[in-house]
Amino acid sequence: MTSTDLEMTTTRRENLPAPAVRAVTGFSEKFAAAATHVAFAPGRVNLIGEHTDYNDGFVLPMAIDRWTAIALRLRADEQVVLHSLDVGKRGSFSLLELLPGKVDGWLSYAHGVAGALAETGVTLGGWEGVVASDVPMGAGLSSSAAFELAVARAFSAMGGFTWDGARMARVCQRAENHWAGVNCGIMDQLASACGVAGHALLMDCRSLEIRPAPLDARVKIVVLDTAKKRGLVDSAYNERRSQCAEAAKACGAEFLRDVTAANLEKHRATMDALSYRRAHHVISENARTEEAFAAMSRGDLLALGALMNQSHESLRHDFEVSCNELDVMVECARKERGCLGARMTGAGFGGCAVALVETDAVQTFTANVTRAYQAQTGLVPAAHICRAVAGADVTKLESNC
């Protein structure tokens, strides 16, 4: 379901993701109450196109089967009643008083979701509802995004406005950036919001142009969550979109995007070594994209694992946005049988490193990339075997689940 409510599916509990199954569950106890309805959307992880988002770039996340849940019912006032499982508050918003600044912490999320929504000009209702998520927080997985779309598809649900996946994308962007205080680009929420299942989606960040890149079924998606929390993650993301603008501005663009390599030789003298090495991993990550979606299309597995590794060397020297742990994780996957390439994925500074891995090997990488990197670091990871899925959806609940 992708376009209005009004094609909203009835679902019994048993079908639904186990986020959503607790949330309806902490809605009965929560409220002494059933909801009526459910809305869920995915957390991502980026297969390649680290920092080019920003830019003006290319991307090629994918949707995972990870995600973030509210079970709900409208209210009749103009109040909106969210209690977290996962965090352990409740918490609460008029819809008469949407200012930024208003509201702080993690309801500020569906706070802005819903003044920005607000400022579209749509109709909104007041709903009470549970959140539960299985998306890691901190991780570089996008618990915010699906957060933000899971809020937006309960608004769509409880006030029957159309649903634009892109559309959606672009408002919880500007919920984080203008009313949470997060200055992202639009993948997390676009890959949230527009996953299919089976693929990866080469994304275009200047006009949310989507295209389907299918998984081989001959290789499995492993996330592996180093369990260093991103340190510096803020200060340093928005040092790197300022470097970022003032090299494309040395090489008389808006954007990076719009830079050749060729145009970046030519201004190289002109430019420090630093603005020079941060133009030279978007507009080389940017290339390294396009040439993963082609060799996904066509099956080229080995293709892609290159490039994957490419791209992690790539942000460790010239974007400088890896950490230790991050390099012992990657090393510890590309050590493995069955490792076609492996590289770290998000912000940086800690979080998740993903890693392409043939299906008949993927149980025992898993288990020796865990061990390895333990030994190693002291740090107790995780790994997460991922599949790609569709993206945010809302379902009316069956009365009797």
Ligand code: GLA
Second form
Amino acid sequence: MTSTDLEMTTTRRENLPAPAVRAVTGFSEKFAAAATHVAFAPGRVNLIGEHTDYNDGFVLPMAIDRWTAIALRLRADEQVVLHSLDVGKRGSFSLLELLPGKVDGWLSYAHGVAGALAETGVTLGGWEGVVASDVPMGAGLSSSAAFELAVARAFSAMGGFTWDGARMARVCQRAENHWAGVNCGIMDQLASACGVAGHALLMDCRSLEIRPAPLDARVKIVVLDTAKKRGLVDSAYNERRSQCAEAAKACGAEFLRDVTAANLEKHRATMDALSYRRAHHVISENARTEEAFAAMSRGDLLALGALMNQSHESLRHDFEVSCNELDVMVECARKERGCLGARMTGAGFGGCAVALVETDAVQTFTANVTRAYQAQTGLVPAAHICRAVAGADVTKLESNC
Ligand code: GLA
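Right, the form predicted alone is done; let's see the coordinates for the form predicted together with alpha-D-galactopyranose.
Below, the chain from earlier opens the complete complex, with every other chain and molecule after it.
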């Protein structure tokens, strides 16, 4: 029996995600002591509603059964000390010297969350921890949001402030925007914070209102990783954001959320062709996302699949954020029996596609799609059949209760 077995009851250990168990074991090794808590937060996949969050629009992601976990205990000083088992590095920062840009690399996300939390006026205590994750990095499944939310959960357990998922998502988005320098919208952090087991979440990115839609047992959500690392994503992402803001302005609004399809047509003659296409994607995608939620709610899987297919075409032609690898993956997926719909997911330019696949066809589907994709591109892809899980959480470990 290892020290980890002694620290948790069997039930608790069974209920913990695999990376949480790995982090707890890693903590005993790195610190020669037992962790008191383990915080964990999931990655996400977006079913539909792409490049709509920063336009104040709608998204429909789900938190997935891949997590970043931190096993930790309180320190008596104002230091945060972290070992990352996956990066193979140790780092630390002082809570008395939080400054944007002061810390870089993987630790900058933890430092940013501390900084953004401190800006809200909460008192933070120092802690030490070990991080382990099974969210693939750089694949567009929000490994950074999962890390941020796990850090926020760790601070909430050590500092004793109450947890409010949507508020913490905002804090973590601020950490990413202002502290780590990545200009993302709210979707990733909100999905990781507020996931609901067995459900996708319709999120209104303006009000942060969330409406869960049940995932039908007749289908599985399959994430198809192209193994094409996302290139140029930051600059192209920022460019799309400003193009959307300009297009909204040309239609007399601050956000494309407030522009109707009719309104866009009215302004078409005065807009350049590129602005029109960008706006056309966002406005039609918002409508598709609300329709997809309605389709899920009434169990209309064919309609959901068709909307996912349309979303991909719009992202490919109007918004121009797909790439050859994503198009090949989507094409391979759509050819397979049992595939009701497939599209790129996340920011684009590489990363993952997502497919809606009939449950009884899913094993053959993943085997055939990965084989066909590899034959066409020479890249070795990965397929993850994902479950929808609950959002960020923290558990007190048994021996210290
Ligand atoms: C990235 C960002 C999100 C969102 C998607 C595109 O994942 O982090 O906020 O904008 O791209 O839908």
